[in-house]
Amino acid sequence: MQEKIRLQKYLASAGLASRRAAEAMIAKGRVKVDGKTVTQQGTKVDPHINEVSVDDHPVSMLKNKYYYILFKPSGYLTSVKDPFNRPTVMDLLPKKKGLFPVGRLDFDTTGLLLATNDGEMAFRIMHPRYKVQKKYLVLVKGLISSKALFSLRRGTLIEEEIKTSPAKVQVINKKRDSNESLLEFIIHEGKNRQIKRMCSAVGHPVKSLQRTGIAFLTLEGLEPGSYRALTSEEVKKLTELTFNRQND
């Protein structure tokens, strides 16, 4: 007998969006189960029995799942589409059903971006609960002090009552001639513009930011604007890494 799964997990597995975005669809009344609108997040469905639709279009769980690494260049939005017709990262990726970027990199931020149609995997990579590490190279204004580093490493207050988790931060280089510091950050959270806000909070605004890694994945072999599919071994390793941590 097929075990029932949560509706938002079903929608994510159908490749419609991340699980968090699927929860928003449910809350807005866009999802129906067996013809009835459902807004309760805890609703469970049987994939073999229940009929699920979004905006009155039937959806089913995907059989073919795709996983890509993109070296995102500056000047691209991290979104599936843009109402103002600006370039998005989807312009650089293959046309596959349900493909979407995992998380977000700012317009001017470069580096490693995952794209997939596996919403459940995307959710686990980005949710801090699963502690998937993201690595960044960060160029900041000023010669960073020990006090600023201590604040970044223990967790930084980036807004009233909003404090980040501790970050791993090390100094790669202090450039006295240009009054800059090159830092390496490793974090597992994904708050909006988190590293930029952390560095500004300690008095060292970011000049450039590049994500260089997610878990064991790196940019090796890629040029800005290029992508590659994950190998079957990489998908297996990523699945083991995320699904063996605090499963629900």
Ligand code: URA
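What you are looking at is a predicted structure, and each value in this text was computed from that prediction instead of being measured. Take the two forms, find the largest set of C-alpha atoms that superpose within 1.5 Å, and that set is the rigid core. Positions refer to the first chain, counted from 1. What changes on going to the form predicted in complex with this ligand:
Shown are candidates 27, 62, 200, 174; the hinge separating the rigid parts that shift between the two forms corresponds to 62. Relative to the larger rigid part, the smaller one turns by 139 degrees between the two forms, according to C-alpha superpositions.
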The other form holds:
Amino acid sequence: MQEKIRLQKYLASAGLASRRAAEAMIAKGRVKVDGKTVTQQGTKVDPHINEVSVDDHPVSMLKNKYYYILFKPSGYLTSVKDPFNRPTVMDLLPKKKGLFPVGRLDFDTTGLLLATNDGEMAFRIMHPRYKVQKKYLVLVKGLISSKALFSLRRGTLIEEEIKTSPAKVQVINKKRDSNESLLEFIIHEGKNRQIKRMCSAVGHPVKSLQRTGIAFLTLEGLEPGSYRALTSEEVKKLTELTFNRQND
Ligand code: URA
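Structure of the form predicted in complex with this ligand (previous: the form predicted alone):
Then the entire complex follows, led off by the chain already shown.
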């Protein structure tokens, strides 16, 4: 996916002018990027990083972008619509045009889910290239062995020829009486049912799963089923994080 866009497209997407008229504005020296006048038509900008102004008035193509953090309860599909009319996470979020969930949590998985109408940001959060960490609290069947832990940490074969990247896995506690283990996983991939498949592959099926963090975002202050908008500082921080990572 392309992250940077041509300045004239940016101005047009911000609703300022047609592309043609935007080109004329650029040619006349009316447009600045990060405070510097730009007259080169092909100049590319990153909508999340660069500050664009026309006649010294800031313009943003992101002004109609929404970013929410939801505490997903169990029993909701992570999907915009369901042909069988089951509850979806959209039922819990404000009705905003173009809003969609970022990635997927299973029907029975709880925890932190982002929703936005910003396709570029969603792509950056989900794509492993940007190495955005996702943290999970995982209750598994059985007392986890060192061998299983080693395998999870090194990367697990979850299907023939599909191996996960190394994961950070900590044992929070082993419960002898109930014969289960509580683990914390940090991964940056988002393969379908990844944690469940990893744990099953090493002989410890998942009993419950909660995503507790994405990058620096946590569930603090949220109840199951509730949401809040990200602050502009949080959006900026996420943007900077993913932007820097792409150059790693
Ligand atoms: N891994 C899973 O197995 N399920 C989820 O919902 C999220 C990560």
